[in-house]
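Next up is one chain by itself, shown in structure tokens, the form predicted alone.
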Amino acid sequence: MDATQLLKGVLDLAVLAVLRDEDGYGYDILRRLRAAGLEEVGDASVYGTLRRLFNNGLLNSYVVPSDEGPHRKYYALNEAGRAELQSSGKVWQGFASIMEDLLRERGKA
């Protein structure tokens, strides 16, 4: 099974989850996703997802000046983003539970 196809379907949810407890800038979010086990996620995918989530009103953004390079654009969950995280998280948990049931080996009757 191609994990990149699965990732496309859940990247929005993964980004929202990464931002649940701590704001982050693009590369930081990418690093946190990879550290969580999503090694295949690409830079362009994360930046595109951040733009889409922001444009859909699920994230706020702010710029933090940097002494060592360009300013960093940070993203933060807003109330709409938190509601979407909760709603999409429930959908994902239900789907994952169904898949676990389907894949579980059943004893022969």
Contents of the next structure:
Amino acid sequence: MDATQLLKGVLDLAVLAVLRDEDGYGYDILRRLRAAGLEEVGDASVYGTLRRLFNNGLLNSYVVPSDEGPHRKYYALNEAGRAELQSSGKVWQGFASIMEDLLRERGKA
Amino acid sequence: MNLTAQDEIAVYVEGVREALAGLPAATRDELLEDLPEHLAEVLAEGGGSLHERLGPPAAYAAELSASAGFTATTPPAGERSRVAATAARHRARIDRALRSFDEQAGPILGYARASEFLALLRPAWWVLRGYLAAMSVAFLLHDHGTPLGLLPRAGGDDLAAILLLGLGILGSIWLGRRGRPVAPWPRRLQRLGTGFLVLFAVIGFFEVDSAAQRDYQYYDSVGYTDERPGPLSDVRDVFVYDGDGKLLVGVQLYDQDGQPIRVGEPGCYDAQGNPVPITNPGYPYCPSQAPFQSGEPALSTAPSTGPSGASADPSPATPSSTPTR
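Right, and the form predicted together with the partner chain of this protein, after the form predicted alone?
First the chain shown before, then all remaining chains and molecules of the complex.
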């Protein structure tokens, strides 16, 4: 089974989750996702997801000038983003526990 | 981040943009707005070129548009995309040519690439840009009666000019140190401004150059004074008197080469400022306004009030008065 297929469904949630505690810019968010274990996540997917979440009004953004290198656009969760994170998180947890049960039963059988 | 990294990013972004040709232009621009900065971060990480790390631009574009919630990724095979593809091919060829020139010209300047040398000149460009900006502001503000010179004398005041110059240069350096603007509009604005200043500089350079040449020619032939200030610029008419103090009319003046010497304006005005028709060719244009009246030019035989006549007059009178007394 290909993890990238699974990832497509939950990347929004993953991005919202890594922004819960700390704001971040695109490449920084990608690094956090990879550090958390989502090694397969693609750069373009994260960039595109950020743009979409921002356009859907779940994220705020601000630019931070940088001495070495380009200016960075930071993204932060806003109220709508937090609400989305909470509700989607519940859906995922329910789904995950069902899958876990299913797999456990299969294992017993 | 050096120039070559910027080139690589620009080429890659362009590739992604082409692959997203199916999207409406506004959507695409919005989607790619931050991509250069983002790719700069990827590149700063090291570990190979963008192509090696992210795959071909088309694949990146497909993943990007899918995750951003757009589906129209296949470019339409219309006239527009053919034109775009041709333009992209030309751009790529120009890019290649520039890069190879960059590498070949580098060693002549003592660097691996010519762009490395040019990057060192950036602060010098900032100073020049500040000067040009101050000059263009002064040019737009000053009244065109007084010449501007080489300082931005907006109000004709030297101190204000130096202040404006300092302000322009400091502002330009500040702008340069801030780096390239992020948002597309300020970036476009900056490009437009740079284009304007370069155009202004080129025009200004040729103006100053031809003015310098004109000045030189002026000293070469004094007397040819339509509008240029010079020793004869105040002269409106020429009056020539002969040895007897008689005003000559219809005089023609020539220099050593037989070139006619033209001084003043061919024209004549009376005391009320009405034009008087010129009757004689040559100087003076206005015989009636001669500064020394030596009698009518036509009656040349009787210099009654001339200096010779005045000295001759009392001498016969004195001896004749003595005997009669």
